[in-house]
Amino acid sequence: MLHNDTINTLIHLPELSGASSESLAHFIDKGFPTNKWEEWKYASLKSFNEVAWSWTPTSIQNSVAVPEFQQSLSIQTLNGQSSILGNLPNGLTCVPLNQFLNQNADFKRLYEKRNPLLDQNSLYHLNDAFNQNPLVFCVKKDTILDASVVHQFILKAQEAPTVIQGKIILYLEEGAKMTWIEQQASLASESLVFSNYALEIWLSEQAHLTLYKDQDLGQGISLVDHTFIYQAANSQVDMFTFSINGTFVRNNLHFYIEGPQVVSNLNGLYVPGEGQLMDNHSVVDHRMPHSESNELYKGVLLGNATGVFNGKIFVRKDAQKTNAFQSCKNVLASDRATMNTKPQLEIWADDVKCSHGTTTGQLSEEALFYMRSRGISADAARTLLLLAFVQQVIDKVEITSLREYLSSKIIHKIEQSWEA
């Protein structure tokens, strides 16, 4: 449970309006997740309940370089405060949620009946309490954004441990198409930083979203990322999550299949190192017939790293003719690393094709011997074998500059581990 001083601080914060009181009450009731919660068994934040947090981070004064990826727009969220760099392209709008709900009756109906979370998640309620009126980016009907939108979510603490909230909403109207690249990074901080971030996405019929997440955070940074995606008929999502650095990284990813002929592709790659924990919790909820989901996650665990994967697939009674596939494969590159996996598949329909599976192993000694016998050093051989293992995920990134950028960071992370 939360420390009494923390509760008193939260309930007296002037930043929290009456509208946020219900969400705040949910968080205060449960506090930060502990390992007594089934969904957080291997990724406890129990110690956070006793930390004297600063809930109102100061603004970041440093300028942050914009990445070189092909883009139509850059958005920067610095310690929770968002700004747009450049002009919005034709067909893309951005307004606060309250204004958007007043202007869009169809979306308002969807938003007000959005589904409850499928796990114990007090942190989403905490995020909601601090983000009652987030920005909504809307891609208009039949608009195809040829260049990607880059969102930089940058963190920096002050002298005290700091909680940084943030939320963005994406809404793609019928036939819209866009690519959204999200970079979660940090500047040098003097103290502990906890980032509690939410991205909520609605796809209308025949919409197509490609979503990349690049999570590269410094030591002392903890991140919980909530991503919720609602898909209407004939829509498609191609999602990639690259977790490269961070003391504690937890991804809560929920897909809600609300129409037929939906395609959902989930790809993930995580490379935790010494003193790092990376946890991926995914839920794909098939509610309508003739839909397809493909889930591929790969992990390379270095040093004394801890990895967690919990993938759930639900196929509801009305979701006949569903194809749902899930695969999680991991390599322990150190005898000190630990991996915890729990694939889950619950089916209420009788005309489906579904599979799930997970493997965890070590590098092949035979392959290492073969490479060493041809003059390749031990470290280089291990690096090459690990890159070959993860290449299946990296090769799916269609933007060449982004693919090369991510590859170079992963190679650097692996090579550094041999020097430790």
Given for the second form:
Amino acid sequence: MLHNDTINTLIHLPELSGASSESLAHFIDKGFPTNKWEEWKYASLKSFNEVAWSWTPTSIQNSVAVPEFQQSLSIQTLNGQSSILGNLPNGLTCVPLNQFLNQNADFKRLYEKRNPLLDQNSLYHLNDAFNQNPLVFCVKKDTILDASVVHQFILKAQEAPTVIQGKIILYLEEGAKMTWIEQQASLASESLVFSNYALEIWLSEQAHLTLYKDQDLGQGISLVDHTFIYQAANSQVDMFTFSINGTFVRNNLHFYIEGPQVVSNLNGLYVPGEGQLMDNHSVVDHRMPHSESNELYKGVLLGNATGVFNGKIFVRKDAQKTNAFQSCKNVLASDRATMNTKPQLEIWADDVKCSHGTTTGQLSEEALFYMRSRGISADAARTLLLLAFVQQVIDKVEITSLREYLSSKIIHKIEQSWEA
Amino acid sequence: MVFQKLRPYFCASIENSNQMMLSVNDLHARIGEKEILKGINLEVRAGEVHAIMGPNGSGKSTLASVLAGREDYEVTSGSVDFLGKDLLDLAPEERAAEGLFLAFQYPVEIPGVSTTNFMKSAVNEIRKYRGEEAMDAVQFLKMFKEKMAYVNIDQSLLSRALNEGFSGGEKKRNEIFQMAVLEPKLAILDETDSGLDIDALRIVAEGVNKLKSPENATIVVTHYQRLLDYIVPDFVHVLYKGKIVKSGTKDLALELEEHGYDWIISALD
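Target state, the form predicted in complex with the partner chain; input state, the form predicted alone:
Let's see the whole complex now, leading with the same chain.
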């Protein structure tokens, strides 16, 4: 249950008046997830119920550089305040939701389906209460955006523990194509920060989205990232979640496949270190025939890190000829690390190809000795083996500068862990 | 002990002024509670080729592993001096950097790491240890090309994940390629002939012979005499129940080939 002060503060926040009261009531009733909730068994936020949170982050004065990935556009959100740096490329619009719903009848029709589809967890409701009118980025029909769009989401706490609630909607019209790079980063913070972030994505027929998430958060920063992806017929999503740093990182990923010939590629790489927990929960919901989903998650757990993978695949009765594959492989790079894996397949159709496999192991002592006998130090040998293990995911990143950027951060993190 | 007594006799026929490379004194080692090496004495000088033979389970591979620094074995007593350093005091990677090389009986598969990347890391780590500058990509390319010729190895094999899906012959050729790249002072070949057909054996042996020089030494650990037709030893030692029970010249290997180990063993037991 939530702290009384938290409840009092929440119900008196001016920005929460009006339409959001239902969502807010839901959160107040349930509070932060505890380990008694089945889906949060290994990733509890129970202690957050006791914290006297500030719900109104103050703005960040620092200017923060955006890394260069040959993008066509950068968007920066500093403690919830978004600014668009530069001009929108042709074919991309950015309009607040309420206004966009009036402008775009196709989107309105899609968006009306929304409520029953979403995972009804208390944190999604909380995010919803704070984000009644988020920005909608829309890629117009048949627009191919060659260069990527970078959205940098920067967090910084002030004196009090702070909750920051971001939300973005992406809408790709028929035949549209874009690459979206999302960075969750933080500036040095004196107190706790909880980022409760939502990304809602709607793909029309033939649309193609490549989505990269780079989660690299400092000490004391926790992130729950809700990503909902709706895919109409013949659409494709190639998604990557790189969880590099963060005290607590929970990804709730929900693919809703509402058309035939859909391709959904989910890739994940997480490297939690000392005192960190990273949890990937995914739902791939095949509702229509002839679609394909491929899940490839890899984890390297350093120090006393905890990892969680829970991958649900639903193949509904109508989703004949579905191909759904899931693989989650982990290496415990320390004997103090823990990994919890749970694949869950529910198949209602009878003509499908589905497979899943999870493995959790340690580095081979034989391989390490072999490498050391050639002059490679024990730490360098471990690093080399771990990099080889994660390479499969990194190699799929098509943007060279992004691939090198992520790769060097991961190398740095692994190398640092040997020094501890 | 036997060998040390005989040494002046053998050495009369060859150069004995060469530098002492390896000196093993009363080496005892065990794995768990089981003692496997029970007092090994062995001296190897630069320019020499020594063969260590013996029946299965005599401790041949254990000796090779202990010298390379495998941590599964515990050395309970004795000492090993390698070029003036206490070998047992060094980590496996330090032994390699000091010039020791072990060609594995069963080379290990290293998924995702190509031979070239593996060797680049190894060479530059060793250069770092020795206080030398790292080699760059161009230097590596030139050097690898040169070394590939020793064992007739193909570039495509070197680009693949190390030992993954390699045939027995490819694995052993790759070991000798690594040896050519690292230019060890002392190479220990652990059952390098096992799993090789006669052509592969010849290629591997030719590679080893080309790498031989008055400055380095080789220890060949083998069960069969066959390999010694190609890599001709200066000394042959028979290991039995954790001790060297007989030493001799290459003729000893021929005798073993003809009569087996029984005549030595029955004289001892």
